[in-house]
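In structure tokens, one chain follows: the form predicted on its own.
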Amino acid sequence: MSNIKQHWNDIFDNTQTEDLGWFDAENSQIKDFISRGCWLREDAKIFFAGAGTSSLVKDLSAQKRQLVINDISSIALERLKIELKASKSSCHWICQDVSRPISEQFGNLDLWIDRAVLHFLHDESDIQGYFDNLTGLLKPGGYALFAEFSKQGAAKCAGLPINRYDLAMLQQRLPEFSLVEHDEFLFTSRTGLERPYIIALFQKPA
């Protein structure tokens, strides 16, 4: 874990946000995802899994949200603190793998947003860790938003290899959930580069 962290680390503190090979200046699928389908108060408890140093931090702290800002590199979290020094929103931060037990005080969420972090697990207790974090602090009725590489995807990213996904491999790990809306785009990077991803939203039951 400590040379994951470090690897992430690495990363944050030797790119700027703009270089980075999956940075989204618009967010407009995730975006668009939560307008249509997610209802949210205007005080939603929301949390960002491997938030990094993502412009949709900024967009959602525009909002008045509760926001609960996670990720295993400190130099990225540290990044984010700077950046929302004038948010209106409350923010909480966790530097932690997301795969590790999260305290219940960041419980009852509204919504869990994951931009392209679950695809980096492959030890079935660490996915099975991630998904007990979520359905834990997910409140009855709260909404879990992936974007992952799709099965069409590359098998490797920032020089880590992926666990790519269908949407038949999210509806197992969350047999209880309701499918709201999915989809599958091609994101293009900055440099040209396309990236094909599966992206879906679920419902706890209420």
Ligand SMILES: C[S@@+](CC[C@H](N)C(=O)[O-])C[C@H]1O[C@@H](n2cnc3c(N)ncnc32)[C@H](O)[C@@H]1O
Given for the second form:
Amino acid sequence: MSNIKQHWNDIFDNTQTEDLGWFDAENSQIKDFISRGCWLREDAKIFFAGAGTSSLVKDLSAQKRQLVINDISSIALERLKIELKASKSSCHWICQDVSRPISEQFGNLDLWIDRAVLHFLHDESDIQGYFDNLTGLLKPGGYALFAEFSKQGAAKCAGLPINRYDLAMLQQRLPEFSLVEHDEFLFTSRTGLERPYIIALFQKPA
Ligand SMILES: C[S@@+](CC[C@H](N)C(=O)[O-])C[C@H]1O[C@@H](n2cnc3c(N)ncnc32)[C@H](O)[C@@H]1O
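For the form predicted in complex with the named molecule instead of the form predicted on its own, what are the coordinates?
Whole complex next, starting from this chain.
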């Protein structure tokens, strides 16, 4: 098992979802961006990069969607699987590093969502691999939504160094995509830690 997979498995093995520093019961900024900026069919195909045990997956599974749920941690995915048992959506599970090639069978995506995952990638080859997956798997006209630590954000999370983002860094990775909307917001954890985020929604050319 890779060190990084073990690192995340240890975290999920030892921490209840509500006690994770990044736990957000509402994900209101992400939901607002999706409802304002994305036109999605009822059966839209949505990819969650590094989904962890996010309540956002559960909330978006309430509709009849096709969810493609990725994480490097098998323990996180097993926990999410149990919680999604009664979901109306069809769920496909991909337990792997999101920067490694992902099969085309998971393509034709309407929306790619990343909350607090991309910012853990540092090597240029990993970042490039991540964006190759994103650009290749999204359908024409599909959306990519990022919520990452901003330049004012913390230097570390979950014991790992963070590659903090601004809008220009995201735009540089998606030169063909159009920017739909972006903003900055302050996420406050249950223990009172303040985490400045950038949030940005892009659309692939139709
Ligand atoms: C800070 S947590 C955020 C989890 C979730 N997106 C949320 O908002 O609750 C980061 C997540 O990314 C996963 N992760 C970290 N590096 C990854 C990688 N290279 N590929 C896939 N998942 C990764 C971790 O296992 C963890 O679930």
